[in-house]
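A single chain comes next, written as C-alpha cells; it is the form predicted alone.
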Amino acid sequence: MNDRNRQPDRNRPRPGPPGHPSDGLTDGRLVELHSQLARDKDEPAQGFSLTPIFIVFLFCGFGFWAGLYLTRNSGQFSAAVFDLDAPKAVADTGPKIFEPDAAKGEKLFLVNCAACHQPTGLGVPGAFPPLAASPWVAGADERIIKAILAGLAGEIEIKGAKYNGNMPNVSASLKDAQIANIATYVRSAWGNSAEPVMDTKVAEIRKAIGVRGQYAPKELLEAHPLETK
C-alpha cells in the first residue's frame, strides 16, 4: 500500500505551533504536575535542620543521669577515694548516749509550759505558780517529772502565796527525752540550780506511773518532800 492510499493515524498528536509541546502535553498539564511534585518533595533549604524533640530530651536526661551519678559516686572528687590505704569514714550507726541539753529544752518550754508558766518562769497570780527559784523545782528530780508526766491539779502553796491553776498531762505528745529537756531547762534557768535530768529517769518513772489521772499537790509531797536549806 503507497502512501498516497494510507489512513491518517488518529491516535498520533498532532503538530502544533512552534514553541508548543510536541508530546501532547498543555501548559496548565505541567503547572499541575510541577505542583505535585513540589508537594511531594520540599524544597532544599540552606543550614541545617532541626534535631527531633526526642533526641533532644533523650540528651538532656543522658546529661542529668550523668550528673547524679557523678555527684553520688564521686566521693567529692577527692583523691583518698582511690586510695586503698586511706582512713576510711565508719558509719555510726550504734545508740546514742543521751545527754540533757538545756538549749532545747528551753525551744520545748516555750512551745508546751510558757503560755502558764510564762517565758520568765514568773508564772499567774493566783492561778499558775512561779518556777524562777522555785523549792518545787529544786531537789528531787522525780517531783518535776511526775508533774509533767501527769500534770498536777489543785491549791499549791509557794513561798506564802497561794495558787489553784491546773497542769495538764502533756506526756502522750512529748518523748521521754523531751521531758528530760524540759526539765533540765526549768532546774537551770531563772535561778535554779538543780542536777539535770536524765531520759532513763523519765522513761523510768513513766513506766511506774503508768496511764493515770493528775497527782494533787498533796500526794506528790507526801511522796517528795520539798528540801529544807
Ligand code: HEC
Contents of the next structure:
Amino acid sequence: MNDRNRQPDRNRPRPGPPGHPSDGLTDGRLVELHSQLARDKDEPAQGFSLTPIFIVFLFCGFGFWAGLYLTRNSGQFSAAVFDLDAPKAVADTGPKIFEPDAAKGEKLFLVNCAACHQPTGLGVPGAFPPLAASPWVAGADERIIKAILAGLAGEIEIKGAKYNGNMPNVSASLKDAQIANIATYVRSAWGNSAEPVMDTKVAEIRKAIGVRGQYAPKELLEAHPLETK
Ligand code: HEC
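The form predicted in complex with the ligand, contrasted with the form predicted alone above:
Every chain and every other molecule in the complex is listed next, the one we just looked at coming first.
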C-alpha cells in the first residue's frame, strides 16, 4: 500500500502552524464546533431590522413634542416676552403642615363608619354603640386612634348599655391623615367637643402598635382609662 494514496483520515489531527489554536483539533471536531457556533448566533439580518424604525418613530414623536412645546412657550420669539424682573414663582417651602379637617373627616366617616355607627352617631341599640356623647370618644385621643387602627371585639359598655360586637380595623385602608380627620370629626360632631387629632399622633401610634388583631375593650381601657363616665 502506498501511503500517498490513502484518503485523509477525517479524525486525524491536522498539523496547523505551531502554536495555532487549531492545534490538536480534528476536522470532525471543527465541523461540530462550527455548527454549534452557527446555532448559537442569530441568522444574519437581511435589509433592516425593526429597531431603527422604532427609533425613527421615537424621533418623530420627540420632534412633534418639541413643536408643541415651542408653539406654547415660545412667546412668538419676541424679545419683550423675556422679563428679567418678573417675580419668581413662590417656592412651596417645606412639607405641608397638617390641619385637622372635620369636613374631610365627615366624608370619610360616612363611607367607613356610618354603616354601623349611623350618620347621626347614635349607633344601633343592641348592635352598634353610639359615638355621640360617648366617653370613649372624649378625652385622650389614644383610645379612639387605637380603636380605629386595630378595631374592637368583646364586651363593652357605653352609656349604661352593653354591647358585644365586632368592629373591623381600617389601618390598612386609611392613611394617618384620614384617620386623624375622622377622629377629629367624631370628636367634634353631635355635641362632642374634644381636641382635634393630628396625623403625627396617628403615625406614632400606628408605629407603636404595629399590625395587630382587634383590641378587647377591657385592654384598651386599662391602657387609657375613661376620663368621663
Ligand atoms: C362593622 C361595623 C363597624 C364599623 C364599620 C365601625 N365600627 Fe366602631 N364599633 C363597632 C362595634 C360593634 C363597636 C363595639 C365593639 C365591641 O363590642 O367590642 C364599636 C366601637 C367603637 C368605638 C368605641 C365605643 C363607642 O361607642 O365610643 C368607637 C370610638 C368607634 N367604634 C369608632 C368607629 C369609627 C371612627 C369608625 C370608622 C373608622 C368605626 N367605628 C367603624 C362597629 C363598627
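Rigid core here is just the name for the largest C-alpha set that superposes within 1.5 Å across the two forms. Positions refer to the first chain, counted from 1. What you see is a predicted model, and the numbers here were worked out from it, not measured in a lab.
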| item | value |
| --- | --- |
| Threshold 2 Å Cα movement between the two forms at P168, rigid core reference | no |
